[in-house]
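So this first bit is one chain, no partners, the form predicted alone, shown in structure tokens.
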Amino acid sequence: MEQDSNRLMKEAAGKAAVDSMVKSGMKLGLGTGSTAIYAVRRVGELIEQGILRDICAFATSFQTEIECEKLGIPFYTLNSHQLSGGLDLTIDGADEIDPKNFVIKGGGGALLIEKLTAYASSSFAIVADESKLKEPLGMGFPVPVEVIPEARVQAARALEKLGVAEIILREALRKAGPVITEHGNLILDIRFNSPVDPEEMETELNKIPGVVENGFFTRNSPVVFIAHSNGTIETR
């Protein structure tokens, strides 16, 4: 029952966000995960329906790709004719959200083309159910940290300078060894030992040579749909 619930409210989100910010005509940025898929979902029935019309589409991974492939939804990449680096809007999910919607993403592997997708767009939208209500951000659900393999272990050192009380080396799940991201690099998931200033920790991360990105999302503040256990969804 609970996960049926859970279920629920990520569709119930995912519909809100489409209904309420996507237009025909946009170039639209499609994110990744659990709650993510509803949004894209729900961009592929008002496509079937025809309701929405000459939608150009950027999936944010290969999991979005395929579902885009299966409901018809135009997508390209952010170099072709169709969208020149930029975006209209982008919907996505979020592992973790503060009270200045500053999130945390990349709990499935993709932070890296979600960031680009997400800093390319005029707008901006996150989907979450009232579980990922969070603060303060990077002490519970860890951050990611995107690296080339050759700077696993001088990454690491560099974070535990940062104040980083734990650091793990995401493990597969199906497969023996580490994660490997789709760009070939491998991801440390971190948490801190106190709370830290999203902003500042976004910009000091990707100064540690060999990273390549990270969790924190702050520069390109989101309109927020969070779906709640009583029926309602809270906007902000």
The other form holds:
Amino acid sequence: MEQDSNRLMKEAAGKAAVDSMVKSGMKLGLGTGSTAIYAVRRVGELIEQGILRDICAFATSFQTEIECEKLGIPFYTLNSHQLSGGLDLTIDGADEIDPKNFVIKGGGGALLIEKLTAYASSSFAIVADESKLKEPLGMGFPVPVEVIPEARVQAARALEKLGVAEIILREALRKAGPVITEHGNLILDIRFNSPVDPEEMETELNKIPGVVENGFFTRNSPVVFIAHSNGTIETR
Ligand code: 5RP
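Alt. form predicted in complex with ligand 5RP, vs. the form predicted alone above:
First the chain shown before, then all remaining chains and molecules of the complex.
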């Protein structure tokens, strides 16, 4: 069970981002994970209270879609005429955040759609508790690399050549075998044993044949809401 203090920090970060950035009429990307879910719930609450109106949301995963359904948040596909491939704002969680606000995402396996969403958004917000602040990226929490099933072994070899120290095929819980993503792909969780340049690595990883996307997010600088254990929210 998650500790109450951790849950409260996640809730505070999610709420702070929504309260300061979401406006009526927005096309809104809604992220995935145990922190982003609090932002989704806050949006639902404000819609129910009539404070937010005419929100057109996009859900980055089945988890988020199901939460939107429960809360009555109207959501659409990115290709719909309501969203037409663009969003005003996306709010999402992160696994690691460095001092430049570069992040690693994909702990929940939704990195492909999360990146599409983040990079389709005019503004991007990250919500997290203080445990996510790390430097350098990629040596603690693994960086997920989504690959098509046929590329599993070949991509792993190419990753080794790039200097990756550890490569683990992500295993499913309560199902034998690997995690299969929403798009039928596999995830290789990789770790470096010396610092890398996240901007360069985001580009290099995606050059490997069969790699669909990776968990470095460096190209749409987010506003980061960090909840601290003393009850404060740092925005940077
Ligand atoms: C899912 C993600 C999540 O946002 C990230 O893993 C953080 O999750 P949590 O808030 O549960 O720690 O990228 O793919």
